[in-house]
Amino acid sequence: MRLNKKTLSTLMACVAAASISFTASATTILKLSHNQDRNHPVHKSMQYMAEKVKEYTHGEVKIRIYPNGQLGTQRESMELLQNGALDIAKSNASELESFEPAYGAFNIPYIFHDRDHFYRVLTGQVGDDILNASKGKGFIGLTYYDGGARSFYAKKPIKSPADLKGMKIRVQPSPTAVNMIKLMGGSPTPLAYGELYTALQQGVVDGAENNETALTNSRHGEVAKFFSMDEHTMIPDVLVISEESWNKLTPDQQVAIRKAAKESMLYHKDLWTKMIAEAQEKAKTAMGVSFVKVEKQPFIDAVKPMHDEALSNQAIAKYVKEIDALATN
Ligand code: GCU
């Protein structure tokens, strides 16, 4: 969904009017926007968090979730949030890179060696430091949600970087993602997620990259029948809250929200394992998508300079070193 300025400002006014409302019984309602559907694991995990917030605050704070990008794209949600017109947004570290460079550390291809390494980072000090890095910029991070490994999908298999030559590949609006596709030899095309189904269908792009829920929940598997498992990145979704909304909460409510958010990350870990297996099965059997095994080394070699450059990039070098130090293999 692309909104023009007028629609966006009307939308902002509506959201502003209804945001962080206090009812007669002093219940605080926090509005949460995200771009996935109601059956997506991340939606379910945020519902779990909302239940826990209600429980831990004895009903003083409630979270109302708006899925499907109904309040705008991820970028628009971040803008609403920074303007105080929205309380909470579920975004992605890739998209957030333009709002807080620290998130760029997550976007370096092959920085994570495996899922355990990924979780050691998310649950460790470096994960917390990145969530707090945006303090003073209008928002702070609350927690991460596993987004699996991202691989290429298209109308043909992509078995080596050479196969990307001449292909327009949709990426999230992130400088690191753009650079990654260039180094691999394809033509990067940043687009909002909500525009991707039509773009694939109409040939505006030749392929994209994501986890398996893109094939099923977002139905991209109807148009792209080959998922080539190069697993170039593991980029978490990130839950962020506006500082304005955060500062209106009592210290007890803040503690309750942090606790619920962290618990929902672990709830999501198991849910993701289960639901991603279901998504793969559905994509294969009901949608006819082929899962293609690829030799990863040529992809790893193509993007190696990105890791080296990150180590001399002041904005992220510290985080990259800390992430590297948590690898055990
Ligand atoms: C993932 C992520 C979304 C993001 C999407 C994308 O699916 O959960 O938050 O928008 O990737 O590629 O844009």
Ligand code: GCU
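Note that the coordinates shown come from a computational prediction; the quantities given were computed from them, not determined experimentally. Numbering follows the first chain given and starts at 1. Here the rigid core means the biggest group of C-alpha atoms that line up within 1.5 Å when the two forms are laid on top of each other. Compared with the form predicted on its own:
- Relative to the superposed rigid core, the position of the CA of Phe299 differs between these two forms by 2 Å or more.
- After superposition on the rigid core, displacement of the C-alpha of Asn92 between these two forms stays below 2 Å.
- Relative to the superposed rigid core, Val289 undergoes a CA displacement of at least 2 Å between these two forms.
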The other form holds:
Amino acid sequence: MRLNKKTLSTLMACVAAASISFTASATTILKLSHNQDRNHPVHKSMQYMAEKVKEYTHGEVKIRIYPNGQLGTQRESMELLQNGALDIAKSNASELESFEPAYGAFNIPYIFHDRDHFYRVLTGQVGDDILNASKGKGFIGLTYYDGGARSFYAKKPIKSPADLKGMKIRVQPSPTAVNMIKLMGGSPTPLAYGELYTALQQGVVDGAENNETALTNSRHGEVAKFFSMDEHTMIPDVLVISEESWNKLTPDQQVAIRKAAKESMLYHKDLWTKMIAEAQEKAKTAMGVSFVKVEKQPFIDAVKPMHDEALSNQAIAKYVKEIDALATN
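Form predicted on its own structure, per the form predicted together with the ligand context:
No partner chains or extra molecules come along with it, only the chain itself.
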């Protein structure tokens, strides 16, 4: 649902100071909004990028980061960004699909064979093409951040699609996610993430899907003791910049920002690897969560119609074919 005019006007007023600004010394200040806390790898990676931008532009461009959703939710930030009231925002491929269809290629279950394949795509030409696909729509992509592999967690192991039958599984409000759960035999239940702990505790939903940090950071491991590692999707976070802000930068400044953004993605890769290992260990030892390895092929077979449909979808078929071509068996 898009923001109504009153809400949008209020938010635009709140972040009026967040639009691109120039000081007397011609320093450009770009304001960046994201919804994670200061200890999250995403925030640390953005800090790294900001330092590199300052270095590469010799102090001509500085990035000021606003974490914890201070300037609005991810969707609100995207709409503010498109309206020129915000410079840079972190979103993810699921939410961006409604703003730019090209990002839908990342949301197809099992489009990535493994993490190496994932990074070949993000650091390659197809990754760049998708970042640039939204040109003319008010924003362009700068880089990706690893959001981990999403798997099922519940009060019982989910070792095959048959185990999902009759289960209500919380999903993001994404048509792709809803369709995936239906094809696997479960009952998709879109629900706000902030409501999920109570919903799992009270049986409103039987399970959910996310990466391992949901068990620890959001304490879902207290109410869901089995994490079944089917790794159905690897949906990246995406850092985007307002075209209005981008076009005010010099060509050299644009090159510097893209370089810093790319480097921050690889910096983030190492932070994320460490964070996932720590989350798994904490979930096992402190929360009693069991990590269950599963045979992925039955899940892959269940959602094959989604891959076939994507290959006939003009908006993403080109990207899907290129992603497939980068896989190694």
